[in-house]
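Only one chain is given next, in C-alpha cells, and it is the form predicted alone.
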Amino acid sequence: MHQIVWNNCLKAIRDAIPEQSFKTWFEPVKPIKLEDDVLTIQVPNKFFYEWIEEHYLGILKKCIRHEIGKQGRLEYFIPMENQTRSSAGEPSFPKPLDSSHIVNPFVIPGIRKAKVESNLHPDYRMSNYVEGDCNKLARAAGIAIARKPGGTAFNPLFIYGAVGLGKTHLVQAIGNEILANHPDKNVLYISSEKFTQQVIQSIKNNAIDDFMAFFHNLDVLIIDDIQFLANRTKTQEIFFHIFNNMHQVGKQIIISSDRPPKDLQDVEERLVSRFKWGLSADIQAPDFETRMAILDAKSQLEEIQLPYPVLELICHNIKESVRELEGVLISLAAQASLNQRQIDVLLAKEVIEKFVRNYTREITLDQIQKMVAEHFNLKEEYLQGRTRKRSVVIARQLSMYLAKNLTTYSLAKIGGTFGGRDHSTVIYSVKTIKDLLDTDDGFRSTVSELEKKIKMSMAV
C-alpha cells in the first residue's frame, strides 16, 4: 500500500516541479511503510531531508492529504545515521558523540597547530562557478559546508563527474569559500598525486609520523582526483588513517573524481565504504543555457568581449566539457590578439575548428533556398518573387519551414530574405508544412530528405 501512495505521489510532483529537480530530489526517495496514516519514506542523508523540508514541503503535504486524507502525515528515515524525522512536530535524533572524549592516536606531544598555505587558486569562487541543473546539488552542499565546515551531515562531501566539468572549480570554491567565512580555519587543497609525491619523498626520509602530523594541523582536507590512488597500497594506507582521524574529530574532508565510490577500481574497499559515508554528489554535462552563463562569466572575468553570436555558435558547438569552452575563449582571443582581427563569427568558426572534430557550420538561409530549389527544378528567384503557381508557394513555403526550424534566425529575418515577407507570413507557412507532415506520407518523406542533405551540406 505505501508504495501505491507513494507512486501516486511521485506522479503529482513530477508534473509540478523540473524533470531534473524530480531526477535530483525524488528518483532517490523510497516508501517504507505506511502506518496510522503515517507515510514513511527513506531519503539517502540529513541534507536531502533539509533540501525536500525547505523546497517541496507545501507540494509533499498537498500530496499526503489527498492519498491518506487530512490527517496524513509524512516522516523520513535516514538509513546510514538511523535516523527518524518528521514533517510535523519536533525531530528526534540521538545524542551525538562527544568528540572531546575520543582518543587521537596520532597526536604527537608538543606538535602545535600553525596556519598552514591553503594552495586554493584565488580566482576559484562561488560567486563565479556558475549553478545549473547539472551541478545544482553538489554547489548547495558546498554553500552548507563552507557555513559550517565538518558540521553537516556530508562528510565526506564526494563530488563526482566526467573530466572538464568543473569539480576543481567547485572544490577549490567551497575551500575559499570556508577561509571567507572562519578566517582562522587551516584548509588545504591538494591533488591525490602531489599527496602521493609527499608519502613518497616522507617514507625516503624516515619522516612518515611528522607527515601524517602535520594533518592534526588541519580542519578541512580537500584532495582531487582520489581516482589516482589506485593500486598505492601504501598511500591508501596512510591515506585511511588520515581519513579517520580527521572525521572521528570532526574535521571536514572534501574529495573529488571522475567516477563514484562504487565505481574506483584497484581502491581499498575500507576507503570506499567511507567515502560512502557522506554525500555523494554528480556533477554532469552542463546544458545549452548553463554554458552561456559560463562562458558570458568566463569572458566577463578575462575581461574578452564577446558578442552575443559568438557567445551562442561557441556554445552551440562545445557541449560536454566546461574546460573546452574556456580553452576556445582564450585560443580566440589570442587569434584575435595575434591578428589584429575581431572577435566575431567568421574568426569564432576557426577556432572551434580545432577543438571539435564533428563541428557543423551554421546553415544559412541561402543554402536552404538553394536547395530545395534543385529539389523542385525550380530557380532560386522564384522562392522570393510573387508567383502564385502552387508548386512555387509549396517550395517556399517549405524554405521557410525548414528555415525557421534549422537555424536560429528570427521570423522578421526569415520573412525578409524571402521577397520582404514579414513573420506572419513565416507563422502561415510553417503551420501549411506541419498539417501537410500530418497528412501527406510522400511529401513527410520529401521533407525528411531534404533536411538531411541540407545538414550534410554544411558539415565540415
Given for the second form:
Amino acid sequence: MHQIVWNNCLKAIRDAIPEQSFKTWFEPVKPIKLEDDVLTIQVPNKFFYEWIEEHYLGILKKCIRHEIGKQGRLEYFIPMENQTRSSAGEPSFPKPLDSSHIVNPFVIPGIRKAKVESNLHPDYRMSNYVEGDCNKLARAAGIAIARKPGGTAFNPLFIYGAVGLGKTHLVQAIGNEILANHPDKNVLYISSEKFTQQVIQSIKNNAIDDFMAFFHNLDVLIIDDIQFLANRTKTQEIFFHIFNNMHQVGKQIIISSDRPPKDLQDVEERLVSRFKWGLSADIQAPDFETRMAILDAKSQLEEIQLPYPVLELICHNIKESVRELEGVLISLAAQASLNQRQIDVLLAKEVIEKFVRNYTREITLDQIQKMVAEHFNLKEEYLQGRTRKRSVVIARQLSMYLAKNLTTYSLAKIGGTFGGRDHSTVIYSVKTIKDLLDTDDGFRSTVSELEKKIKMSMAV
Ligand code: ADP
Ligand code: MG
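Same protein, different form: I have the form predicted alone, so give me the form predicted together with adenosine-5'-diphosphate.
Time for the whole complex; same chain goes first.
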C-alpha cells in the first residue's frame, strides 16, 4: 500500500519539478510504511531531509493530501541516525530546521502537536512591566488572557498607543506569561513587517497554502504594529483569513497598533471591524509617579545608581515616552563612565538638555501655532488672519519668532503658513520680538516658558 501511495506521489512530483532535481532528490527515497495515515519515507541522510523539506514541502503536502486525505502526514526515516522526523511546516518559517523546532502542517489538531518557536524575548515579562493608570486596562486584560488564552471576551485584544509607551513589551510579556501558565501552547510573536515579508516570500515560492496552514498550529498569535499593514492589500487579505480561521476555533489573537482601529488608514474595513470584536485598550503616556517607578526599576535592572534628585529631574523633564526615559538613563551612565563623572543633577541636566534639543528639529509650525494660541487664549485662525488687534499681532509675531528659533524651516515657508505672508514679515516680526525681550522681563519669562513647553511637547 505504501508503495502505491508513494508511486502516485512521485508521478505528480515528477511532473512538477525539473527532471534533474527529481533524479537527485526523489529517486533515492524509499517508502517504508503507511500506518494511521502516516506515510514514512526513508531518505539517505539528514541533508536530504532538510533539502526536501526546504524545497519540496508544498508539493509533497499536496500529494499526501491527495493520496491519504486531509489528515495525512509524512514522516522521514533517516537510517544513519536511526530516527524518524516529522515533516516541518512552512519551509522558511519560523526557524531553520532543527529537530527541536519541528512544525508539522499535516498535524491533526490535538494529536502529536508540534512545538512552534515563539520568537518571544524572555526579558519582556509581566513582572517587570510597571503598572500605572496609563496601562491598567491593557495590562489587566493581558493577565486575564494569560490565564485562559482564547477563553475570555478579549479576543482579539487590540492594544494601541504612541511609540515608546510599552506596547511591544506588554504583548510579549503576555506571550511569555501564557507559556509560563500553559507550556504546551503554541504562541507566535511576529511583527507586521516580518509577517508581510513572509507573505511576499511565500507568494514568490508558490507556498502560500503552506504559510497559511502553519497558523493552524498556533494557539496564540501576537502581531505587533499592525498599522504597517496599511496599503498592503494582499497581506491584509491573507491576515484576514488567518484571523478568521483562528478566531472561529477560539484561538487567541493579540494585536498592537500605534492608533485605535478606527484610525487605521488604508486597512480594509472588514479587518478593522474584526479588530473591534474583542477589547481595544490604549496605553497612554505614564504620569509622574509611574515614570518614577519605571525609571527606578530600570536603573536597578541596569545596576545604575541614581540619586533621588536625579531620578526626579529626569522624570520631570522626560514625559512622553518610556523609551526616551531609558535613553536618558543609558546616556547618563555612558557619560558618567566616559568622563569619569558622578551621576548628579548637573550631569543629568546636560544629558536631558541634549535629548530635548535632539527633538527640537521635529517641532512643527502647526504645533507652535497651536500652543501659542492656547497660551494667549486665542483662536488659531487669528494667527493666520489679518487682525491688527495688538494682542493678536504680538501672538502672531511671537509664533513667527518661535518658528524661526525652534525649527529649520525657511523664512518664506514660515511666512507662508501665517496666512501667506512673505519672508520680510517674518524678519520684521523676529526683530520686534527681540526688542521686546530686551526690554520686558515679564515678556521674557513668558516666552521662555512657552518655548520650554513647546520643546517638551515634541519630545517623543
Ligand atoms: P512600543 O512598542 O510601544 O513602541 P516598547 O514596548 O518598545 O514600546 O517600550 C519601549 C521601552 O520602554 C522598552 O524597553 C520597555 O521595556 C519599556 N517600557 C515601556 N513601558 C514600560 C512599563 N510600564 N514598565 C517597564 N518598562 C516599560
Ligand atoms: Mg513596539
